[in-house]
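Just one chain is shown here, as structure tokens, and it is the form predicted on its own.
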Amino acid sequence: MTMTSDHDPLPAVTRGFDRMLTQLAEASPAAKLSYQGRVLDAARRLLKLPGGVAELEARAGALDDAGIFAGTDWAVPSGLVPGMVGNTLRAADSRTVALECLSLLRFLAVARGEHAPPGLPREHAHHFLTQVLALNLDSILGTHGEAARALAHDLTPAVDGLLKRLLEGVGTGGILTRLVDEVWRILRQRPLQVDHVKSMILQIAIAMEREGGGIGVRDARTGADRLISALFGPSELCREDPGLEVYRARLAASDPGALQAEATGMARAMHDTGLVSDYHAAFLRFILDSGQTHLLPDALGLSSTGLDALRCYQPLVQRLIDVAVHPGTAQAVLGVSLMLERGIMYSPPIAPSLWRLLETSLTPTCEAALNTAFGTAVSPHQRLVGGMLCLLGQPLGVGQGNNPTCQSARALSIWALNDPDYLFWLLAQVTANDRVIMYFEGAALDSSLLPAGLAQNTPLDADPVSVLLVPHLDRIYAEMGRRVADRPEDPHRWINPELHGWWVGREFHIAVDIATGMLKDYAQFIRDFHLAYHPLHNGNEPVVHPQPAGIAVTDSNGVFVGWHAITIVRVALDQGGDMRVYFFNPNNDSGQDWGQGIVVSTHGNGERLGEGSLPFAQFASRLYIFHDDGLRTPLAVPVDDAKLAQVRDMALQSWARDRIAT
């Protein structure tokens, strides 16, 4: 119970800001908007005084249900970004400060059980909320920098108080131990965009320097060890993080065996953790500068198939370091050395692509992209053609980032894995004319003639190439979508083909009849998968290509949440003896919990670097489109009744209960 005076303003800000989210309840609509801004000015009076927000998470499942959120970006709790959470608390706008309060609050309920909206489990909030809190125990312990008392406002107090309330919420004991296991489960998928775990790991070195203020810290100090030595000092020479300058003295100082030791030391860490420390891009360049380039196989860990491909085009990958590798462009260094394992150098168009992207010139409209992306620390070819590197060598670690265009992610991937040299045409059409052209049915499709897609703005929270292409490439999905509306089948029947390619399966099964959005032929549906992709069913036959497939993405609790593009990529027998598919998904994280003990695995079960996997029956009940090439074999084996049943309860018991005909 709260005590109050006399003198308390409390109770009468509370009964007036009661009195405003009665009305922004029984607002209309239209009218809602209005009515916001009263209810987020008496919100914002609340968090300055004490107790205030104590009266705002008492409120906080009512306010979603007035609808404070209706019509803003964070209308979908389930979209929101944690990364973004720290900058918005810091915004000069008092009222959007004032709703990302009241949105944490929000989750905060829902963590608890408080608060159920839909399509917001409760273990996707508390998950949420850690990742907040670790983005920003610098509010959390009282370790403000200058930029950070720069940027204060009026309600800086409260955003701390508020941020120390959420970590009484969440549970300070273990959240270091969580943030260490999530920042490992996100590399082990190999990512290309890695700033945001870049931010946790240096939160978790500056928590770990104050020994936690009470955070449990060493229960994960040898996994943050490892990670925090990745970035600031993963070699003898840097081992406490001397600063660039000091540590290329050392190098020019060092003897050849130092330099060895150096070489191997930075590449253990690479390809440990999938982290670039810029002391590495420091290591490179030194080396390539001093004319030490036998060094060059050690720092990029390379075997002997990574150590053939760079015996055959050492100028063009010298080049490339040279262009694409420098201090804040790190992780073009695990690019490099990934493509070069991959051997695709050896297929002939790709090494004159490379030349080609290293002597091209951009046009103005993609440096202004690129500078507003990533800004100005190196110039935007450089940070091209090092996203470029990253991408082909890590074709599963591009994403979608904050936007609705898994479509268009999911082709990059694809071209990335199987197709490079055509995603090389695709970059030069853009660098060199600022529009893409794509064909449909004959008819060309020019990106520059067509209106937004899904993509309204571009990309800013995505790696460059896709910075440069996906709003293209969304554009030309969208006019594929148009032109095939008022055919009666799924659009995908012939969009997929034509976008991402000749090896993309004409044949095509839906699970659902789009009239209707019922269950259709889904026993034929179910059986026709395993024909064509089981291999104890389809005569042991690979996945030749990537395939384009499309599942409904079901919550924990097993609820539909919506449909979602992502690539099966090949299905195998795990190392327990267990039929998987492993997949490929766009939307920065395939570890996911679909509910009905449906727990996509990112490791541990033969994935291999940004794979997803479940076992096939699993992934099989969340199918609801694929592709095949329609070659059938002679030594096809029939599908077990008790097969199809159990895929079809799974289905049955989650996204499709309400999808039977009666």
Contents of the next structure:
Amino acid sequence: MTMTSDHDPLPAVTRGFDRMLTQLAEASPAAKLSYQGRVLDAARRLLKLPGGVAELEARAGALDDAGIFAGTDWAVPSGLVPGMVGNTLRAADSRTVALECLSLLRFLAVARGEHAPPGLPREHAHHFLTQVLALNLDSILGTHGEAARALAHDLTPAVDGLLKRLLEGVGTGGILTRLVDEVWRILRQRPLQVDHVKSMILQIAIAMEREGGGIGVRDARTGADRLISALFGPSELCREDPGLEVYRARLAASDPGALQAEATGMARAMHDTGLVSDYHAAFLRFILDSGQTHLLPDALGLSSTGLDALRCYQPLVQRLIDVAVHPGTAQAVLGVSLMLERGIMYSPPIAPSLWRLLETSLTPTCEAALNTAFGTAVSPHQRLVGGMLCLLGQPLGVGQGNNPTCQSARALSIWALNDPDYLFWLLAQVTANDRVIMYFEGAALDSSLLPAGLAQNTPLDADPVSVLLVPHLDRIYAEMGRRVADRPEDPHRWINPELHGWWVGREFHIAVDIATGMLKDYAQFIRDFHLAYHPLHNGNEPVVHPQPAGIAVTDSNGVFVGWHAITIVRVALDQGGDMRVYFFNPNNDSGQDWGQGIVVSTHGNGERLGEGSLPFAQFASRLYIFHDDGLRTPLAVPVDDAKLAQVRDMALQSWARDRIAT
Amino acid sequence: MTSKDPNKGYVAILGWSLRCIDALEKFDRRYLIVAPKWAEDYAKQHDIPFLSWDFERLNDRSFELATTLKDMGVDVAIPLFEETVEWAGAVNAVLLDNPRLLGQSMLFRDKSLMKRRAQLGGIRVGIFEEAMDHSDVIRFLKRVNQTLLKLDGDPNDPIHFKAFDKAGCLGHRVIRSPDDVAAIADEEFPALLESHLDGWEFAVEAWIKDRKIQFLNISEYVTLGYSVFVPATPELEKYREAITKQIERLIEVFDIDFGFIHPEYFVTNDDTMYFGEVAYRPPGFNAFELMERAYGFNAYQALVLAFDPKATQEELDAFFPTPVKDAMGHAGCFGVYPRRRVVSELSVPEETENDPYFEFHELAPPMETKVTKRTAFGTHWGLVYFFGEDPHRLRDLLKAQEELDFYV
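Moving from the form predicted on its own to the form predicted together with the partner chain:
Below is the entire complex, every chain and molecule, led by the chain shown above.
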């Protein structure tokens, strides 16, 4: 006897699933592992049945609570990256696919407010799902390419169904508009890593092509067109995306006027979006190969500052372009352009450092790391030069990827901004010897002799410089932590100046008592912060060097999420006359809602590329660590108590709620 | 975690098993896991009471382990795997001040000694002999078939070749011809040789306390090395009384005061019962889980009760259900071996997965595409679990799995 076809198997399979779910829920923490496999297998069967997704959806929170994610990479949802979901859903192992599906349903439950695991705010879940949907529009719209079809497995229809369900859950209304807005919002922060943005744009392009006037296409049209054309047709001669071969032929047949128009068109699209088209890379190579370097300033979109830097270092810049700019590494064009604009090449060690980098050969370990992370389309050395140019051009564009290495990412950003020749020196140590030596309170720390730090593996979802340097920095950071572990105060008091450089202020202020986690002299802490950083209180002294600082991150309800490392870059008046703190957040996306109306702005309030900003008081209310240079000004203006009370109230009603010492 | 009762026994578990740990976390006995170093990190991470011990090395440190446990106040040691049975014997000899336990455990560990002891005790066993090398095997094969009055050229009756000290089907070969003998590697010797018995093979799980059977389960093999289910069909259960007598005999002959045994028997056409072998540890093929599914009691907790010198008869009586009668159904599992020489993926057959008796499987995707040829009864690639009302349907279903491909 087998199941008859008119009999619905769903209730029986659901009953079996519930039995195994109960087993998992009742298992002790150590034994969860041994019950997860069968639950995932049962989930896989449910997924395949009509109505099965709904059954799983109803149990998403219970599954999370039962421990289905315990001990896996999915255990900490806030650390998951939307860009990796698509790949996992196409994985060959059906249990991995099932686990990812359950994880997505968990996000849906959180987005709906039905489930509230720690560290995953509702907005974050919603945001995450929007990005997942954007990156997988092909599955939702059924526009699988050949490649996707080849990878299809027996869960593929179920996965497509699940994504549609998520779309319903998140809301279909104007999804494209929101996706386009989302892409713009991310791009305005000028991240170094734009691959996932590019694939989102590709999905949007396909969706618009297919849907005509469907899911919110009309509203999205203008914004999307600019994004799509920046990638696939930024100028007159490639408007219809003819392919690189055709484009090169057209360039060869063009008159000077047409080439001039190409140069300005390319540059305009690049600076508008932060995206560089492969056509742009092809164009640069064409003008170098055909000796028309007079078009270079326009093709890079340089101002008089950049132009002057180019003129001073033209042979070097051309070599850099020749090595680093290829179709596939086109973003390096933006890196070159912005690096020239920053004027850092006038600093004596920079040009020689770049020459050294151009001539350097990488150790086999470095080559292998870069090849693993980026593939072998261009050589590891070319990849690294391009990566370094991008980092120097966009110091605030570096992100930690899905790695617990915010300290290292922040350090790279600070050096790129403030101390680029030191960054070159660190990189040279790694490319030559696979190690970094730093000194901590006089003792040499050799990264090649130290155990792994926070990141257990080499981060692969990061930029080329991070891929090489972060494993070393992470170890050194961890070792510094070990060396001060027995001191009764926050380790960053000693680590921050030693890790980053002499210019990190040696006066250390912290809002909480390390032993108890309770607030300590908090009013004084806020007062000190004003006197150190607020130009209207500190004698109008600007932030001289970017300073590491620590913030208490809160979710949109003002609930404490965790401690996080950021950089205070500037404090200045915005266009509206409000004093704002401009800062860098290494977590890939600065735009966050911290509750109580505190929404980090990334655009429109005087931010430079990659900066996030908040009004001074709002920023102060989330701050818990800062450094100060200790210089006192006779012009200090006392902070009035009402101002202090305002900041303190915001803190006490959010992250510090349970930290009031009694 | 269930709170621990300091007036009840404190047990040391020799061997690492997550299921066992789970059972103990939910039980009122204090416990300590004694297992190899590789498990230490995991144990620490989950706050599991843990003592790192290397069971690979020879017995000369058993006294050290025993005194360590004694100093900690441990009452008794419980072996989970074949390799830890003699360690438990040695340790318990000290903890319970009973030197006989070490010798007893050696009997359980050596299949040849075990058979002789059974034979001396008047238990019926097949013909057996020890083999030191290949020539012993050839001679045994010849002698057995001579006895059966076979002529040269007649197909031989098979003989069985078993490693002395391996659990279950590991190192178990069926020998039919001198060619089979040649395929045996030198390092598999010494070994035990047995005549083949045509009959119905089954296993018993018995929890013993104060020389009394506390609970007796009969596990029916559908095909040896492939599938088993509990409780057995009525046709096998009708022997329960006879089987119980056999087990009581075993308790006498092996002088078993307490603990858990897992013997295997044959019953031949004329209802004669032959003893195969006995192990002093939980059975393979996850039979404990099958019992939990069928009866709802945790077999690991039962194990602890049977070993704990402080457990009372009332406690045991309350713990165990009535065999067969209290079963909620029949639970069985099937061990999957890939049937093809080259496999690329795991693909559970539709007819298996859609069967209402199917519960779940613990099959992993293939790590290698090429399947090594099975020489002995090897290790399966994972188990498929079934549960249902009708033992005959379950038996036929398990049998049918043998003809299906789980890896393609």
